[in-house]
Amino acid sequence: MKIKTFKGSFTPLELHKVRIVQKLNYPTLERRAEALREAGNNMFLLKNDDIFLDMLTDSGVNAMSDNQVSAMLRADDSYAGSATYFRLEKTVLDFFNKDYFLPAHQGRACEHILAKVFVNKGHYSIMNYHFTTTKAHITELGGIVVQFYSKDALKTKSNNPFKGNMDLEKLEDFLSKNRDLTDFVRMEAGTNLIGGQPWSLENLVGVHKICRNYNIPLILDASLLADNLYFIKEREEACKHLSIKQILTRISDLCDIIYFSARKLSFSRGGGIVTSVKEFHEFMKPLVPLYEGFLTYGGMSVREMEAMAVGLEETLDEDIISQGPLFIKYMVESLDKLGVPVVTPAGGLGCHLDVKKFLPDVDSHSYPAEALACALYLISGIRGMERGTLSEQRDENGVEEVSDVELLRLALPRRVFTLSQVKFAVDRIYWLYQHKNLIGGLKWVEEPKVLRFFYGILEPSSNWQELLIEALRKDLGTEE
């Protein structure tokens, strides 16, 4: 819903009321500096007690609706054959218009099962853009990830409404030469690593047509599908007259397999895989009890399954799925007006700072996006998430793979933050941009070989954090 103000300015309007609150803690500057050292300059290793506004992710931290919470009370807590599972199964299959559903404890578990079944050593997995865990599962099995993103995908400053599109010409050309060495084509709804940018329904139709011509499975990562549905309805002229359900059905009918993390889609926890291809279902089915749990719970709590079912139904409500994108748009446009480099147009998931323009003098090998995340936490208590070279992995020879973009993602979990908290974040980011020349890089102390950004330990490459603290005290005095 769009409501005009008398002044004509854009202000997102919360279409919900707050009934339960959770107290936040604003740690002192001294404590933040100490906590950052204890965490090895890794945002994932910070303790929640030391965080003011947690913008690390929207995964599993979105606020549930009253209907979701109440549904959890009726859960049937059975190991096998739970009535809760069959309610969820019916909802999921109706939602996606598919025939078979396999439950899993989260999206990463779905990726594991899909990789086990479909990835072959030395074969290609084609994507509009990769995601960290997806790529890790594929490369762990000897597969090769190939990306055919749109020409504007890596342009952080753009007015292209669908930067998440697949490059159809490159896809066609590659499959014409490598059809027998290609395992599948994967589309990610809301390309996470390049700013939560959506793709159009028209583009998905084109991808589907090419996949059919070469008999290649088309797989959809629907974790961020809610945002992509909203953007298609909002930005794609041919879809403006369609309901969210109609758009969803058209998307589902184009894909052979859809998997999702309910930590994002449905604002609950869990995940699942759906398909109408019986052969695919039978290939994947044995892996659920092997890795996840029995077929009627798949590693999920029955309470979360009840919440997921309601959350999926609520995803069809445009007023509900518009809240995230509208608040993100407000934050992006507020920073853009102040001259702070951000990814445009505003995408889903969160506001993304363009670190290469924010910190042009910090080399990618010094992990500028994580350094900026540390700097922002230090001066505000806000935790963001690096989406750059630190999130990549070294190749088989130990050579650093430099990311296409360096972003600091500030996720806005749905229905969690107030507008005043968003304004506080904008203020502190603006201050940081005025003092960007003080920020330096990071270097490894302990570097894991796989998914290093989750638990690696780093340290500043100079005393730049002390200089930043001095500047903050000088400008804000006793407040800090």
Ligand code: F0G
The other form holds:
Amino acid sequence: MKIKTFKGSFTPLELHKVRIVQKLNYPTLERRAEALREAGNNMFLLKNDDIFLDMLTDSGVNAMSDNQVSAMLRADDSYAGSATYFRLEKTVLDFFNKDYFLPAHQGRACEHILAKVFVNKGHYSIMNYHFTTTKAHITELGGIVVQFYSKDALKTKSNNPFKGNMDLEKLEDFLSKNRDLTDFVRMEAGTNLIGGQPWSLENLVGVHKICRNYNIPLILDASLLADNLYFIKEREEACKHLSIKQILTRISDLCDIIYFSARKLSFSRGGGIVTSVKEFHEFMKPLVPLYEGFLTYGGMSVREMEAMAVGLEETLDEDIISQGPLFIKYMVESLDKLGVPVVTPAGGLGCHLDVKKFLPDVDSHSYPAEALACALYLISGIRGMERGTLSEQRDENGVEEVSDVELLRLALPRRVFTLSQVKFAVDRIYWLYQHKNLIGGLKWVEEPKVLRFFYGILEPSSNWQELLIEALRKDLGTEE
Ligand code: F0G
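Having displayed the form predicted on its own, please output the structure of the form predicted together with this ligand.
And the full complex, kicking off with our chain again.
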């Protein structure tokens, strides 16, 4: 929430209080260095006990509300036909204003089902921007991902409030030539890989019109919709008078299919797909019992489903969905003032460091964003996530795709961190920026073929990590 302070400085103010806490551990520098080696310089392979502040992701780790936790206790358990499922179904359909719901165990499970039904070999899937798991499912089936992002999408420093917009001219032009080879258009809310950047309702209206003209299904990835809803309300003049629910309904009505990761959207776990097009629903439905679980749980536990239902209702509360973007704004603006290169304007999901500017001398093929993640973990116990070349895949000839942007994402799971923890992160990142010349690259020890960033093993290309440790000891002493 934004409340005015006497001195006029911007301080995000929490509209919740903390009633259950988890003790954190601040591992020693020696242990961090050892843990980094054991994890093969891959942030996904670190153990939680070795981490101080886990800023890897907001997926499945947002703090739940008292209402969510209490709903979990009343869950009705049954393989088929639980009361919990029907409560969830009603909530989801009311939320999105749609007729049919299919449950799935998480976002990528929805992507799997959608890809199986809609992707044709050699055909195009058009997007405002891709996401790792979405693209992997499409390319696995021989589909081709085409992106028509806005002209500012890849400019890390920008004032454009809607960098997630789709380029409508390019979309129109492409469809006028390739309509028969296009499977669908996908809009991703709170565009993850370019720094949690939203699109405007106006842009979605434009995309919808073009899709209608060419009779192409419009699919919405609503995983990060809460942030996008907040930004539309905050930044889009024509929507300032609308409630979050009204904006949501306008968005939903423009889309033929909506899917989401409930690990993000409703501060819970799970996922789902909604539509009002009966034919689409009928195509997808048989795949749920085949891959996920019976139609009334789709791989989720009943507790998760209860938490999801309450979490979705809470997503309509602006005080709740503003917490993430406001904390992120605080972190982004603090670093920006210190001259540290960050993605602007502040988006949703987390604070994103612009690694091409942070480490201009580390080549993309040496994975600078993962190297920076390793460096930050080493000097602070903070875990971030690489969003750059390492997160891309090699093509069929083994050639490495270089990412458009190299980002280190420091996710701020909602309601999890305090402002003093964010200030600590800012302080250590600033220190690292002063010592950026010490940071080198990484090289593969073991490189998996698909989604390699999840479990590949790397090592530093030189002794730069030892030099960084020495510098930290020199500046902060042994009791850093
Ligand atoms: N779509 C978007 C936009 C996402 O951000 C994610 C997950 C998914 C789909 C897949 O959902 O994880 O439930 O299977 N993003 C996580 C992240 C992994 O850390 O950003 P999932």
